[in-house]
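In the form predicted on its own, a lone chain appears below as structure tokens.
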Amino acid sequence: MTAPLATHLRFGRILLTGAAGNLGRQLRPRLKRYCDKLRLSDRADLGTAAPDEELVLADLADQAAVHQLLEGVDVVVHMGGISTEQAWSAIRDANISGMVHLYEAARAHSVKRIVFASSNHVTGFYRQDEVISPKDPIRPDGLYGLSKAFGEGLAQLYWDRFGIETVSLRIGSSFPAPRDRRMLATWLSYDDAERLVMAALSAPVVGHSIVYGVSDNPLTWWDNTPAQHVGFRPQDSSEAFRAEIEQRQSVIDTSDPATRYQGGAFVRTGPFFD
């Protein structure tokens, strides 16, 4: 874990949705080094808390808890909701319906900035052959993406009706290390998603920002220059990675959509609905 980041911002209380995720959970204590108390929010059970953490289960879809989730925060960290690919019900209730309720929560509890979980699967039907930005149109790899795509579209119209700062992160692959060689492209090492996570949250004027979550690996499909006023700087790289897992995946069958299109497995996933 790198030591805190240069900056002289320290919040009074940080909301993290997910605490209990993947990324939730590496995020946790690198957080709390930012702000006097970290509000820990999850369905799953959060473990005991720690000193200036508070422990709240909650439910997005539930409207009422989200509401008093919000309470008392400054800045939202907003990693929770469905993140693969499931049926349409469960996506609807976290990723839709709890993106309306944690909005309109932030709202109604004066939230100024909020930095949004989104994902790669927002525009994972693009090549592998080619080179986006975020300011390309979206071309979601399933109702995943497509819920993704909805919480930047909300992002938005809440930025430009309430005044409520968003910075979307299109995170790519978030894991100790790279697993295939697409990962070579998408990998965002855990300390670089802490770089991008304090970057947002500190960064003077955000709108509703846009950035891909990913180090700076040579390999890339994601030109972020239309972001970079959020001061996103990666210092990780998947170079090291690179020749065992060229070697040990030698072949690439490109018969297979999951290698010709960015979001790789997520575009042939399914069935899409209940």
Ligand code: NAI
The other form holds:
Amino acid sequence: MTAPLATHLRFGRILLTGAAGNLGRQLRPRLKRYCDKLRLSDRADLGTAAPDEELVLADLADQAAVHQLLEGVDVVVHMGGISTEQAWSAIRDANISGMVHLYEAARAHSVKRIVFASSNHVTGFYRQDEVISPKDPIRPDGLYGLSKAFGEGLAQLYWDRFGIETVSLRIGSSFPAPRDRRMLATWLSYDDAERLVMAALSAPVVGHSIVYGVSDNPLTWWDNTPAQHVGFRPQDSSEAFRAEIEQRQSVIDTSDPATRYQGGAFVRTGPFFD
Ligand code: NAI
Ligand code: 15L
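Same protein, different state: after the form predicted on its own, show the form predicted together with the ligand.
So here's everything in the complex, that chain up top.
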């Protein structure tokens, strides 16, 4: 990562939530190249502010804190929240109440666009022999996936009622490299994650659009044709990792639901009611 991947783009103040997380830490230096001020927020430690960075510790469950967080913000990249199948109370606080707080604050402060980190687990109960698009009905594979579906629904409501645009990114598996056979299909490289976020921030008209966040992998379950107007062009591929992964995972247990469904192990994790 050196030069910006989309050199023509410039924003005033971008808010990045979840900035202490896996993707947040990747996006922090990258988004900085596209804006005058980068406001970074999380409930976890954010380290020290670099020039033109603003650090705000805030829990998404805290309505007043989130209201304050959005003051003076032009666009939001919302990565914050519970990112795996966990206790319902944690999912509810961050991904349900937190989303409502974020969108209400965006409305109060006239924020025009939000890029929302949704998840492939909104449709995790489609089989691995099906190719689906953002137009297909949701099939969440757990409370986590369902909470992301709520987020997408909320984004649609705030577009229809209040004209706040959102691109919901159904991110596959964004890590340094694919870890297993499933991720040969779901992997999103960090450079492609940057391309995806910048396309979502800058596409001229999006309303509420949904796009799968996935690299240009030869094996794919997701057809992004209905989201072509977002202009996301992935440039990386899981192919370079295939031989090593197939050698390591030479036996496939097709009786395991994790190998039959797109959501992988999420389809047999939880739900955890507390
Ligand atoms: P992560 O778990 O590493 O980061 C999430 C961040 O949100 C953490 O720093 C955490 O402290 C913060 N957070 C959680 N609850 C909070 C609360 N109540 N208030 C304030 N902050 C809170 O997840 P990662 O991998 O960085 O993912 C970022 C986003 O993208 C998440 O929303 C996740 O659901 C979504 N996503 C990520 C995928 C991936 O492959 N990395 C795949 C699909 C979706
Ligand atoms: C997700 O939604 C999670 O946030 C991430 O940690 C991965 O597990 C990813 O999905 C995946 O499906 O691989």
